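Given next, in structure tokens, is a single chain: the form predicted on its own.
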Amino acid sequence: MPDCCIVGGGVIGLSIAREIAGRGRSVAVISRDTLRKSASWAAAGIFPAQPRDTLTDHNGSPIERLTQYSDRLHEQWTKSLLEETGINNGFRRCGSLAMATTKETVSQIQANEEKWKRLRVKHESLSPTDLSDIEPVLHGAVITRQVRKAFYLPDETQVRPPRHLAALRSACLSRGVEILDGHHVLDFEFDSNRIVAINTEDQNSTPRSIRGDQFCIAAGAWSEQLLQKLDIKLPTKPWRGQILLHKMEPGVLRHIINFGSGLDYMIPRDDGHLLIGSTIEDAGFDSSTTPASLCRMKKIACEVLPDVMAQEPTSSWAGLRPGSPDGLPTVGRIPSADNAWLATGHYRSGFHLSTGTALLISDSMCGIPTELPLDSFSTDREGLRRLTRSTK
């Protein structure tokens, strides 16, 4: 019997299981999907910049001291999961370029200058000689005025999520983590306010008891299915995003681009991949491309760079993000049960804030205090109880 049973074989179930089977503990996840087919390897890798200095103060708020706390553990964990693997999961401080190619999006980036002092975040406005010097694929555009606002952001930051993902699973299985694909939760069995067992079937309908001392369930989009089977009602709606692809020479583009808000973006790997993202839609569980969506957001890359339009993309997805009614990840205790705990509703940030999630739901496992106080993302926050009192 595992002291620990996770529920969700993403970067969160699995940052979970590396951290506490690294503290001696026996793990077992349950995954209903294989690796390959779960959202965080439809993940584009972004981790927006952050201050390189101390935790944002008094000021700052909790979804961004969680931020910044998984953001500084990142680096650790890269150089951990490669001695530890031998995977390198592309982990690269590239700098992003934040621009603005209409009016809406000249107003996005204007908010976002007003967070990034709030928040000491390294970023410099560039003039149109700046911008073509430091980028200079961007030159045409320049010309052209196609970019009407831009900034420079030095510490914004990559990761392969296949990568990441692989070495994850290959920590968690040299450190005795048993995995479990392709296995759905059926019901929680019981004793008192304690759960004692999951039962699950796998994909031959084999049913199979999964007895455990400790319980955390981070299954991401089917959260909220498996909490009602705790009597807890917590929204967790999935949001799909759909990614292109394209191949180019590498080091045509040195810098992640995000437009305006940066639900648009350009990520360039070493290697010359090309990823072009992304969408927020509510599709339900329907993790499908669609023509419409893939045909904008090579318009979009072409506007800056019209060598993407002579080619043919390489591949295409889509992922499906777990949202939350106040836009806040629910980390922490599950007040139905005495011995289960929660990491779930990261929406567009689950592996920026994967690590940090792991630490503390790590630590609140082990009885030990937390370096960031976990009320704000608890199941009973102010702000959640209200959203949810306004929806019934």
Ligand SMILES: Cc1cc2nc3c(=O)[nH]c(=O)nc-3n(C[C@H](O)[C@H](O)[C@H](O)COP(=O)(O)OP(=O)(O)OC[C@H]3O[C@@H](n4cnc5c(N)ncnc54)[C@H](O)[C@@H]3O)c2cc1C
Second form
Amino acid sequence: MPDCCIVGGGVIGLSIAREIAGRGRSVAVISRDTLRKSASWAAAGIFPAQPRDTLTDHNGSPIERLTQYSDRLHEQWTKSLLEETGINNGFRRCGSLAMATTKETVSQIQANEEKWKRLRVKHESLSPTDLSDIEPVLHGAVITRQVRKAFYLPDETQVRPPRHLAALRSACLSRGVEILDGHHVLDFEFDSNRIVAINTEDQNSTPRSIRGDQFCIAAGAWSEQLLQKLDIKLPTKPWRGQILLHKMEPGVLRHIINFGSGLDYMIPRDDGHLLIGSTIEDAGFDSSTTPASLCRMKKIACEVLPDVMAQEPTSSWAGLRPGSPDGLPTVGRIPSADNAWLATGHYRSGFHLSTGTALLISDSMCGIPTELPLDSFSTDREGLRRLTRSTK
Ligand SMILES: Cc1cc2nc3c(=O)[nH]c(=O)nc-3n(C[C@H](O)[C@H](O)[C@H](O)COP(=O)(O)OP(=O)(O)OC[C@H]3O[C@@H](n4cnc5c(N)ncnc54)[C@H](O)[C@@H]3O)c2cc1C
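Can you swap the form predicted on its own for the form predicted together with this ligand?
So here's everything in the complex, that chain up top.
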């Protein structure tokens, strides 16, 4: 019987499993699908630039502090994952360019500038000449005045999600974590206020009961159905995001490009792959790509990189981000069971927030005081109560 059973084998479940196993506990990860079907595999892997000075509860909101806490852990995690597994997750501080190519995106970028100033995130306004110097491939877009406003953010970082997930899985296995893929968790068995087992079915519909001492639900966009079995009402709506992949010569584009508010972006990998994203769509649990969205994304990229974009894309995919009614993740204890925790609803930032979430959940499971207070992310937080009450 494992000490901890984690439901969900995406970046959140695997990060928690690795952390807890590293503290000497026995851990099982139970996952219904292969990694390719998770939001985590589909992610772009952008970690927005963070303030260099430590945020406190006086100058940063709870989510801003969780983001900075998580961001600071990634470099260390990258090093230790490489040592443990030999897998390089592609983490690098490549910096980004925030650009506006339309009137609408100029105002979005101005709103972002306010936030960077408030948080003291390092940023620099760029003239057209600066922009061409820093990213020569954009010279054409600069002279045809496609770019109306631009900023340079040197601290923006990227990671390659499939590689990071491969490293996490491998590290989990070498720390003795049992990973049970293809097991659909159906419900829970209780003994008074404690969960004693979870009931699963495998791909052949063979039932299995998995007993454990502590449990954590990290089932991404599918968490809501499981939580209903625990008397918790927590909408975790799936928000589809699509990505288009191109291949170009390595080094042609050096920085992440964020258009306007950052929903549309391009990410150059060091081997020349170029990811173009994304969409935010309410399409239920349908994780297919659509020609219209892929065409729109390609058009945006073509405005600034027409030559590179002349070729056919290499691939495309979509994933389902786990949404929440107030936009915040839920991280902490499950009130209806004495030995259960929850980590879900990370929406557009689950990769970035995975390290901090793993430490907070692991500390809480081990009875250690957490580095950040968990009340703002509890199932009982005021904003969430208000919103779920009004949707009843
Ligand atoms: C296109 C796109 C781009 C993104 N870009 C970024 C980015 O740049 N930066 C960033 O930080 N984040 C990004 N995200 C968001 C990020 O991917 C998610 O927030 C994160 O992956 C959520 O991880 P998760 O582990 O909670 O969920 P998932 O990765 O979806 O994992 C959920 C797991 O639960 C399992 N599961 C579900 N139900 C059951 C059940 N009943 N029984 C057993 N197992 C079950 C599934 O099989 C799966 O293994 C992006 C997402 C998308 C789609």
